[in-house]
Amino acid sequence: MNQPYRIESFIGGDYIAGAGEAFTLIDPSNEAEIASYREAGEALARQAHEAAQKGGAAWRKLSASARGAILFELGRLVRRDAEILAQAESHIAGKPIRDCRAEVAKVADMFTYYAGWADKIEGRVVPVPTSHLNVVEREPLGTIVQMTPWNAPIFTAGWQIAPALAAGNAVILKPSEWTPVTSVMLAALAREAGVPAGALNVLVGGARTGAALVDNPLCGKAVFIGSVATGRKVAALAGSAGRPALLELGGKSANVIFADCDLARAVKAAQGAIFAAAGQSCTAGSRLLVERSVHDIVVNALKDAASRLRVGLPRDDATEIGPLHSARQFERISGMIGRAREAGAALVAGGARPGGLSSGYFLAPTILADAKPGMEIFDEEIFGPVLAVTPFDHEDEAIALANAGEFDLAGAVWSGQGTRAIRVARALRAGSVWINGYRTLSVQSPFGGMRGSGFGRSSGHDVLLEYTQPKSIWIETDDHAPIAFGYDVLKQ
């Protein structure tokens, strides 16, 4: 098998091959083997932490302005190699090349944005009721261990790396074992940009490597993006050692359409909310709640749209929906569709492999009507191009349906009445809510969830608070201030 990519860990500025479990990467579009590698394992996890200690110290010795200049240069290098990164991402993750190009461009923007923040992380002076000058500084946590998922490898890598470095931390990134390629490429670009060796390391491998990184006493904070079950294990492991964690987990986002909205816009946005990226997104609008008076109109329009969406090979510029990531995903989601029909949901569109694609993990855009609370497709994250549609009769019912379940990541409200739109948006339990739109994300705005969707925020100014800690420094300004305890044995 020809190895088109170098899949080794990047530690202390050098590529280092692992000696652990072997992983083979599969092209989701044709089920062919792409490459194989061995994971880092415990020994390289220790080595990465040691490298991060040295590299992090060198990174923090630089002025904040110098760190910002390096991050700005890294953004430029990402733009320079944008097509190379996008093609690799599309090949490994099976995502349409049009999506990968857009995501790589956003990664470059992330480094540019946080380059500007590097010298603006300021402290404050607290007016304490004593003669002290009380200065509160924000200092980096040390080494941040970050674990990113397979559905958006380079996007989530940039999303986490940029603010952590801007805040003065060292980073050890462990991408999903199934999509490590572009994360390693990004680390090499960081070294080229001037990030000191060891300040950014990437370890390739699975759960064993991730656990070794979090369990190391040099870990300053654990960050995990992915499934609820694994995220809770990461948080428990970090918590047992007294280390903080940031979790960005699953979503089951409700997209609420009221009859008085611009239905044409709402229907078009609903397509992108669930079918973009083949539905493999934590913010996918997988639950569509529609006011009953326009329910049939919306469902029929979506059925027509689903038949027009172009499902095809990821690196074809015309492709709008690529394959699911793996055979496991295809089988899991196919099973959920079958069980939904058995539970009483009506199959409106899709539900199987589209014609003309005999290999690969392709699933046609799928719409299931009459979804109800208690059904698996209503309650559980699908992570595929499957839309569950539920009618409602009044505003309170819409809010109750939207807030059902354990996931509180995102949601949307469509209404021509501004007061109602704001009222419902405030009532939705979600970290991000869109009004008359869907899934507009920016590195400048905080993003994250609550309850089953995790905790902490991964962007905007808020993430700089996640990656720093306050230190209170008390400076006595009165040479004759009384000292409450002790004897004056050295008085002259």
Ligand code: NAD
Second form
Amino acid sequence: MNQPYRIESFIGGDYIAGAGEAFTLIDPSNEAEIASYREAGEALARQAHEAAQKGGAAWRKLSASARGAILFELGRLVRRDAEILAQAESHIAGKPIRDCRAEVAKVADMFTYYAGWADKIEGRVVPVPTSHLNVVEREPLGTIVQMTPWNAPIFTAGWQIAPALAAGNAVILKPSEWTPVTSVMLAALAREAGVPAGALNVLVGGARTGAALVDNPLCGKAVFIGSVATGRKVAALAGSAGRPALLELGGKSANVIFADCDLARAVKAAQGAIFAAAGQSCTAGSRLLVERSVHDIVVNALKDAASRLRVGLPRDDATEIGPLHSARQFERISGMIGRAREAGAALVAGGARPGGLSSGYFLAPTILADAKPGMEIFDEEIFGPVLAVTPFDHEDEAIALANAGEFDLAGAVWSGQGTRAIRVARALRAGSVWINGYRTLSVQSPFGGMRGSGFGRSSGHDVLLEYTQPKSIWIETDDHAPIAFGYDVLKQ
Ligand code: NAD
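Given the form predicted alone, state the structure of the form predicted together with this ligand.
Everything in the complex follows now, all chains and molecules, and the chain you saw is the first one.
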């Protein structure tokens, strides 16, 4: 097979081929083989940890401002190679090229943003009741192991690498075994920008490689972005060895529409909320809760809009919805649609492969009405272009429906009444909530979930707290201070 991409691990500044399990990447838009490679495996996981020890030390030897300058340069290189990165991402992940361009631009912004933070991570002085100067420094954790999913490979890589490096850590990233290409490209760009060899390593492979990285005593923290089941396994593995973890997991976000909102805007946003990225997004607004008096108007408008969305090949500039990522996802989601209908949900739109696309894992934008708690389609993350619609009669019912289930990642409320919009937004159990909008995300603002959606926060200043730990340093300032045998008796 012609190998169009270099799919090897990037360890200590060099490409190293794996000798583990073989993986073959399939183009989701036409089911053709793209490339194959061998997984890094346990031996390269150990090698990566050793490289990260050395690379991390070299990284921390630089001044914080020098580290910031290198991250700033990395942002510039990502902008320089933006089109190459976006094309590769679109090819491997099967995502529309317009989405990939937007995501690569965001990755560049992430490095620029955290470049600014690198020399602004400050400690504090605590006014303790003794003669000490008590200085609290925030120090890096050492080597961060990051595992990322297939649905937004370069976006999630940049999202976690940038703050981890800015805080002075070394990083070993393991992208999804199905989408490793752009993460390896990013590691090579980091080296070109001046990140010392070993400070950022990317290992290609799947569960075996990921588990070996987390299980290593040199792992300072396990950062996992992916499914609930795997996330819990990774957190258990980290926890059993006494290592901290951060989990960014799935979602089943509720988009709540009250009759008094601007319905045209709400309908437009509801389409993007679920159908963008073919619904393969953790923040997808996959549950639409609509006040009963406008339910039929909203559903009909969405049905009409769904028929006009452009489903097509990822490389076409006009494509709004690309294929699902794999045959497995196509089968899984088709099964969920069938079971939803058997359970009493009404198929309003889609439900099958759209006409005109004979190969690839394409699924037409799908709308299912009459979804209820207890139905799989209402409770479980689908991760596809499938919207479950549920009517409600009053505000308390809307809040109860929105908060049903185990996911607490995101949500939205649409209302023309400011007091109600704010009241409901505050009552929703979710890490991010939008009022009269959906999915606006910025690297400047914290993002993350609770319960089934994970724990810890990414983005903004908050993630720097995840990637550093406080160290309390007690400096005696009185040469004649009494030396206590046990604890000091503190003068309050
Ligand atoms: P996944 O759980 O199958 O895999 C995620 C990563 O974990 C991959 O790199 C995989 O190789 C690795 N992995 C698998 N088993 C492992 C093990 N035993 N030890 C260590 N690593 C292991 O998830 P996926 O199917 O790639 O991604 C889809 C999921 O990701 C969805 O549920 C989606 O909601 C979630 N997601 C969440 C966010 C967020 O920020 N909350 C963002 C994007 C995606």
